[in-house]
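So this first bit is one chain, no partners, the form predicted alone, shown in structure tokens.
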Amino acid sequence: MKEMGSMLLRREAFSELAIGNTAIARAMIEAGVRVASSYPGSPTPEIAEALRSIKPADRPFYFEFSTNEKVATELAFGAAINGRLSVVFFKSVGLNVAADSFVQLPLMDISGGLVIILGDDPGANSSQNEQDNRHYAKLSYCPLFEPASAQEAYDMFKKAAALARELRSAVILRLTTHVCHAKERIRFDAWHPKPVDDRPLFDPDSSNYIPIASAVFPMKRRALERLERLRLRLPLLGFDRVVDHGNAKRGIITAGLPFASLMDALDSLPEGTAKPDLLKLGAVYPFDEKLVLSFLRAHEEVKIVEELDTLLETDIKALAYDAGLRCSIRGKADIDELMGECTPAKAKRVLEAAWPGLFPAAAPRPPVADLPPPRPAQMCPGCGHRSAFYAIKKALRPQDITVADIGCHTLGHLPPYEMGRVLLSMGHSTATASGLSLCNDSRRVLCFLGDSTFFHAGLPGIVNAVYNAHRVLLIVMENGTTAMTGHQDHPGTGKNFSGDALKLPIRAALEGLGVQNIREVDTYKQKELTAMVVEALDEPGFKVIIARHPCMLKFTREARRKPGWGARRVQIDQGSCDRNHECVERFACPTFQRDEDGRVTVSQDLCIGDGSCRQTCPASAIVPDA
């Protein structure tokens, strides 16, 4: 980490092997960013981790993890209209949370400039969907640029920041998962820090910041005029690239990561094969219409390859129609092209479907040896959520309804726990559970909510449940961190990105919202938790159990750094074990291994010796490893 911090602050030009997110962090420094904000969510958290490698006293700008994406966007906007170049970044579905404010940004006069970094996730590698956020750019009239590599991410950010300042606007830099995480040797420019002038520059008379009926149309006109000014500038930005193979018959128009996959696919063609020409667009909204028309006129057939939805395809076909072009434009051929990442293998399939025979027939593959069964996602050894689910399930009836939320505890929907059977978005659980409780006198309703999500988006649903006296039991799964995205702090931890902070206790927040029925328990106290759930489910109104245990992955990592730490394990007393298999089938810690003959053993590589499993064994056969 220390070496990364030194790299990010180097003054001279240099090249270094880095991922796209690290390159973005360096670009932010070089561009003169003054304020940055975020809410953690893959694939963007490594931007913040790169910034964390810089000592707070040496960090060239202010950064915070805000309580959610909407707050992060509004904070960056506030700094930007005060004259500060600002940045906000978050994952794809985070834009849904921020959307209410985000869609207003292009209407505003943002004197300092604002860059919105979106971490989109084609393939849903770490998201509940693979939404295409290019739609938001068109919806809000916000410029969008899309890099195809880590180097381009670095280069484009700096140009996007300069444009945002020049246009006094917001600009989107859309990254996708593999651009964020791709590693390459990046050429970094020299950094020449400039004197900081932090005088407040907000001028309420420079623009109407109140989008009411009388102001909306002039503000919208300004947003549209900005897009037209930008469209004229696009040829000078150098975002677009033509790969000319001298093929007047076939061409491809693409953008972002699919460009790299297409180049890989075309590189596999035999020597002498006529490769299609490529036009890679870096400016996606708006795009350079003159360049696209020129490319279409130069080819008989053009295939448009883009991940997810048909944004470029629809706009380019409309452009060609208006221009009266006779070029054959091939878009998405089937539903499969609307889903998933455009990997090199997929790019090859897409081109072969458009132009049969382009690639030589593949030689038959030799039979593949039996592969190991797929490894399901699961909670870590010692996870307090496992103890909670194990204990809570004992209190439930088969007809009871359980509602999940976003977090590590989402994995509770998997066997053997099978709890949390519906999921929408962060913070939805209490309100969805409230709806399930209505017109329902026979099925009790229980929902889950993580502690980070509690502060992020959970409060409105709780307020509503209290206000309307919904009969719901909420289990707040408090593990003391934002575990699923890399152990970032949240308002309930007593720390923020820069150090110690005021701790906001969850119980105090609940009491302040009017919740009167609150219980607290350590999830390792399984019998006590089971009894609490039994009691609470039969009580009227809204009630909460705070089920608390620290994230053991984070806890053990920190414990290893302390003097005197020693690894602990458990083992199975084979003489006592009656092969009931409670540990394997119902508690289901991955530490336990069942042999073909039914014998249970403990994986010493996985076990952390936390002991939460010992109380689950009816034969008391799980014992400390001497």
Ligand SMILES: Cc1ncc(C[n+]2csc(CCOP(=O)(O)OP(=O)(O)O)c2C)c(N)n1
Second form
Amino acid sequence: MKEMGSMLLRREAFSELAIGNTAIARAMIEAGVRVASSYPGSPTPEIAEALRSIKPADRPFYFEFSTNEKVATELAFGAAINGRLSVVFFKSVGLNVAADSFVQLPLMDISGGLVIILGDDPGANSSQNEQDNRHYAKLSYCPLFEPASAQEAYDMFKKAAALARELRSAVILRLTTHVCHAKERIRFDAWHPKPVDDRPLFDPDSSNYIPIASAVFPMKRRALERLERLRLRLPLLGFDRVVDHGNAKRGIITAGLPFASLMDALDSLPEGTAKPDLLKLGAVYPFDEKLVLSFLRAHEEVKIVEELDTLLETDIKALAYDAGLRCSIRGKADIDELMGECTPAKAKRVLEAAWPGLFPAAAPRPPVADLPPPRPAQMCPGCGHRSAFYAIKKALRPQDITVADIGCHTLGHLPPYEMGRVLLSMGHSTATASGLSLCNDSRRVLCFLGDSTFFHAGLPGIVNAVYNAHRVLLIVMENGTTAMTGHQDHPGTGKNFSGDALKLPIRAALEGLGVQNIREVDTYKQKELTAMVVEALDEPGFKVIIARHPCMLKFTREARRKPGWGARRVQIDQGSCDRNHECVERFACPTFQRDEDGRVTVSQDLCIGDGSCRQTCPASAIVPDA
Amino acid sequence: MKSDFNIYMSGVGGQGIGLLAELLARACDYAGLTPRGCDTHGLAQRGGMVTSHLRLGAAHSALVPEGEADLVVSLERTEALRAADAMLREGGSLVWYDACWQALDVRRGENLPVRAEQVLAAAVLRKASAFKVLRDDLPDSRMQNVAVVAEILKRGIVPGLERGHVEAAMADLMSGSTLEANIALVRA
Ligand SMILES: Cc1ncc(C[n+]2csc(CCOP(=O)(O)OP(=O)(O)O)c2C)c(N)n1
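Okay, that's the form predicted alone, but what's the structure of the form predicted together with this ligand?
Once more the chain from above appears, this time first in line as the rest of the complex follows.
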């Protein structure tokens, strides 16, 4: 069996099939990174999974999951101004959390160099929006580079890290979901570990680190000058690429993943069609203006294909205007071009809209009849969240308001539970619920919060609810892990990335924050939980119920690896089953299957035998498998 | 140059699409077929639809364009039908494991479960060859993904891919009794 950990530490050059995130982990090692930090979020957690495959004692640099993205960014910054080459990585919306500190980074003299890896998610594959984080680069004057493939992500990281160190600054490497997860055979260079120099180099006398009032201006000037210096060097960095098809009429300017989709779209053109030339930018902010201008001059019509917003389009049109160019520049044709991922099919549509008739009409494809509706995601068999939602729903009146938060338990908003009907961001629930409780005497308000999110961004809302005495019931859904993103530890689990750690019990944290009304229950004890909610909802002020059950996906995976493990299941006692269908319709564990004639059976593939369903059957027909 | 062969895999989160995709990608790599692929991660893993793309040859994007899969591999019947509609190329191949993981609408009695005949009819519509796999001799239901790979090998659906390549890929990914059981499955 191939071990990822030993692969990542190989000294000689080699090639291996790997995804972009794994390749980034190797690039970090080769580049001599000393400190890295993160908070989990798709599409980036596999970078940490790759690092985890290396035994703690063999890891060439320090890595931690911090409590949230802002903390992770500050940690990497601190290490970097002390001379360490540092990296922080997280998902797109993580930058909103980190923003207050992030926007200051370009003002700073960062001697070690700092690379911020952003996992943007065009297409909102696993995010609550598809925000285009290139805006943040412009907003803060932070350079941003963008690869189009896993191989390029690896190559570009190393160049970006060297540049960050040389410019003594922060730089962004913007990845997107299908660059992070793209798999190909990647050529890795040799790794020559350099002797580690861990002298603490922080020197507040040689450079000012306090940007207050007028002290901001020299710092801002330095940031802007750095960008200009970088712009002049771009031709030497080799981030950009021209694909010359010898077409003097039509050209395309693009960046990142859409490049691959466009190349596929152009490859599908019939033999003999004049293919537009392509300019692919790897350095996106700042970009190489000279290169862009010469591309515009060489073509009569240029279509700009960028995923999401119109950053390149706006800047390139301005550039062409100032240069007095006659080239016709085609930007986004409609709202659809501002949305979604630029897949090969979309790239075709976008080109066809710019140049009607470029592609031959596709043969019509007859659709398959009677297609099933899309399959919604759902909680796993045995999930403690399901047990909680089922029990809590029984305690509520139809007009009560339930507020969701982010995590596996967000899935409670779907039928049949329909618990948690409004969602903004991680940790929003207590404060949104507090607002809903104001000037409202008739509809009671209840909100949910996961345990990782509790520490990530949940605390300020709770403090506020205590401080301002909001009449809200908070249910902390404690499953002992950051489940949705792949079971990372958090401050409440007693483990960190390196091993055992101090455990911060949620109850103690709540008490420390001044919460006086706290209850605790295992979510499998449904009657108790229902009764608690009935009681607590009508009490004054701010109340918390810690609803606890270990994540059963994690639990079962771990149990399977232990010697002596045997599968457990429930079954339906067909003699007692009266087809009330509580199990399939309201408890709705995916294990229960319903025949065309209404008979219920238990899926042998899905059932884990947890038994949380047994109490829900009015006919007591769910029994342990003999 | 275009991709020489496109494979689209689908199933339900928890069925082992990740291992299937990694196994096929590695096997194709051993066969010198220049694989480029991509899993879909994220929310879908929690019991929703999971898909993976694998392209052989000179493709640039890792994503198989709609309607251009030469081979659709599904681990579940409903998802086989959906993939035949969206992804299967005319004249392609469809191999599916005939497990049925009902979605909520079926469990709540709003819709009837998909029948295997519907999948076969969809393959006819696409003028595709269809191969249903369903075995009662698997030591572990988590081996359904490898049972499907065995069928692909038996039918010689991926040009240039042979059993030795798959076994070499298995040796990269598994060890001990798991490896032995899975090798036995493709040799049988
Ligand atoms: C700012 C931000 N960072 C990260 C994420 C990614 N994310 C989605 S769900 C989730 C897990 C939350 O874990 P927890 O609160 O413990 O709930 P669980 O999934 O375990 O039920 C995370 C980190 C996000 N959506 N937003």
